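We begin with a single chain expressed as structure tokens, specifically the form predicted on its own.
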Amino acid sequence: MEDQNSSTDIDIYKSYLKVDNPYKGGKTLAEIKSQSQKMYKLSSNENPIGASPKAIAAVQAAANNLHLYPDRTDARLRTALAKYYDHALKENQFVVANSGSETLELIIRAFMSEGHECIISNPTFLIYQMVAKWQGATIHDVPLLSPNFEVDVEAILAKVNDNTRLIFLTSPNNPTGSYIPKATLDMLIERLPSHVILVLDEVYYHFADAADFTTAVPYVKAGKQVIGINSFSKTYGLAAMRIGYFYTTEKIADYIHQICKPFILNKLSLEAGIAALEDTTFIQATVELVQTERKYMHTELEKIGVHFWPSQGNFILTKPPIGEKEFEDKMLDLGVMVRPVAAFGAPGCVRITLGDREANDACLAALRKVYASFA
């Protein structure tokens, strides 16, 4: 009889679970613990103006029962979903999920496996390649072409074979801020296999005020093989409540929500996601300020000789003349934080969070001063 405990050569590790860039959030305020001076963190793309009170409220109401089990299932607050889009779409066309980033997981999970493959677009959210790597696929990058990134479309159909399951685009793209035109997307849609779905991550959308910006709705409307991401993190303010969902066709839904756990989300993110979608004057104060200051920024900037790109998300991307560590470091040490985003297919390259006035002055400050000392 063979030796149960002989050693075998047998390797019980994954080896595309070996992460080579993971993906790490931006740093928090306490991470800094500046004690000199106030500090304004605008490298992580939240919300300038706080949460929405409607969520704040519902929040501490649902806190006095947390011994009790939350919903079983996302039923109700895609039933709001349905009713903030006028319902446009339908009820069972919604998936719910603890973050976008989750979401994400559902997607790749349910579609892909080993010798699956996938396409994204550098510069872009690192999650996607990450993720799919988890699941052992294939991950083809098609750059964003230069100077203003924009999707390459004929290189992105070169790149589909039988084995391509999901393309993955971002509009507005993090962290370039640019965004996809509409008959860029109807051309790269109509020309895709029935085999393929394109995910759209638009969870900056509320941002963005191009006449020919376009979310999903209208693809998915048609029945087209397109997922729409979004996430409360950034217009509704609830960036730790950690709530995102997508919505698709009533095929592609029904079939993610049988990998969907039970009680998915907490009962405190659940009742904050159902009442920020009602929060419509918070919701407006948001994009007003946001695309505002977007406008002033992107004047002062030029002012300052600044070199970076338009956006239509709730951030900026810029090229320092200086390496992006340094420069991080130089807007650190005037009290404003900014994020590197070599990370995200961007080397070289610094993304400014939009804040409110207060804090888009003290940035430009610290800009005017850093940029004097090399002029």
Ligand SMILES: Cc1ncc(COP(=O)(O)O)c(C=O)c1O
Second form
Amino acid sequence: MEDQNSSTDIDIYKSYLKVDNPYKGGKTLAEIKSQSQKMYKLSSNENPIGASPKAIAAVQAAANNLHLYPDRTDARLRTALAKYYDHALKENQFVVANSGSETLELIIRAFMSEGHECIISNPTFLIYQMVAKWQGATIHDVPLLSPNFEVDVEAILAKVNDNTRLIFLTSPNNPTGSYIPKATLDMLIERLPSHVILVLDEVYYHFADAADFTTAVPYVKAGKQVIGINSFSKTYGLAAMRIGYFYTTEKIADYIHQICKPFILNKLSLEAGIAALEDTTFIQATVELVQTERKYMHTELEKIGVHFWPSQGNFILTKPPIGEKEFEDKMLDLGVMVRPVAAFGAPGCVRITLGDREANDACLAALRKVYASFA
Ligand SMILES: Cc1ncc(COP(=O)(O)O)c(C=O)c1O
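Which structure goes with the form predicted in complex with the ligand, now that we have seen the form predicted on its own?
Once more the chain from above appears, this time first in line as the rest of the complex follows.
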């Protein structure tokens, strides 16, 4: 046996897991100290009208049986999803997990480890690079093109090599609100080699109304190596329940299912997800509100002289005339929580979630005050 002391020099910590400033997500209302006035939370892209009533009722009913294990698999939610997609996709093309973020984690764990590479396009959602780092993978940033955040297809293709496994694109994109026209996606997907998978994050897809917007569905149906990421946190108003899913080719879905734990979804989330998919009235009400309020905010922000980018999501990216932290604090003092997004690759910018009319008017009133002090 070797001398036991010799093992003291062995570093058991993976160097790539030493993260300086880990992503913590947006603050909750309870974390905001100034509770003296009504606070409008426009910082986490949550649903302005709450949660699907059908989902709430399903959670309440399920709460009577908390002593029993839930379904062993995600099969019932996958059946509901196939129905929701009008059977354009089969049940076994879906994979369900505890949030959209966790679906991303499954994909990254399944396809990448040290020596593998992925491509992201900043500014964008932070989770892709965070989880890819956990796997020891190399991350290449091919920034979106200024001034309007278009995807740089040629630069992405130029970065692809034999070690590349995943490309992450987001449409509508968080935090920019920009989307990827179908022609651009066609161009990219046609030219991807067979060892590279495009992960298209479309958690805001219900809110898009651009004529040339597309989800991943046509590509997956055509058998392309594309994965469409979705979440129940936005349109269905179930952020607290942590439910997400993706759809892809049967081959990729079967492969990733191998690393899904038994009892992957808790009973409350499972029932909430199934009920939410059937709540077409709620889905429609949410989409209508977001699209109406988005038009309203675009017009009103223009009048105030706010520098912003037109959005296809349930939020708008702005560039205030002062530092983003100072701006966040001023808005907080006026009762509105907004989100600085330097960590998403957009330094100096702040993302404002669309609320209902009352919240949006409160936000506009606060913006008028802040901008007036710099006029
Ligand atoms: C682009 C994008 N993808 C995925 C998610 C993950 O959503 P969740 O983990 O709440 O399902 C979010 C959440 O904000 C997002 O903005």
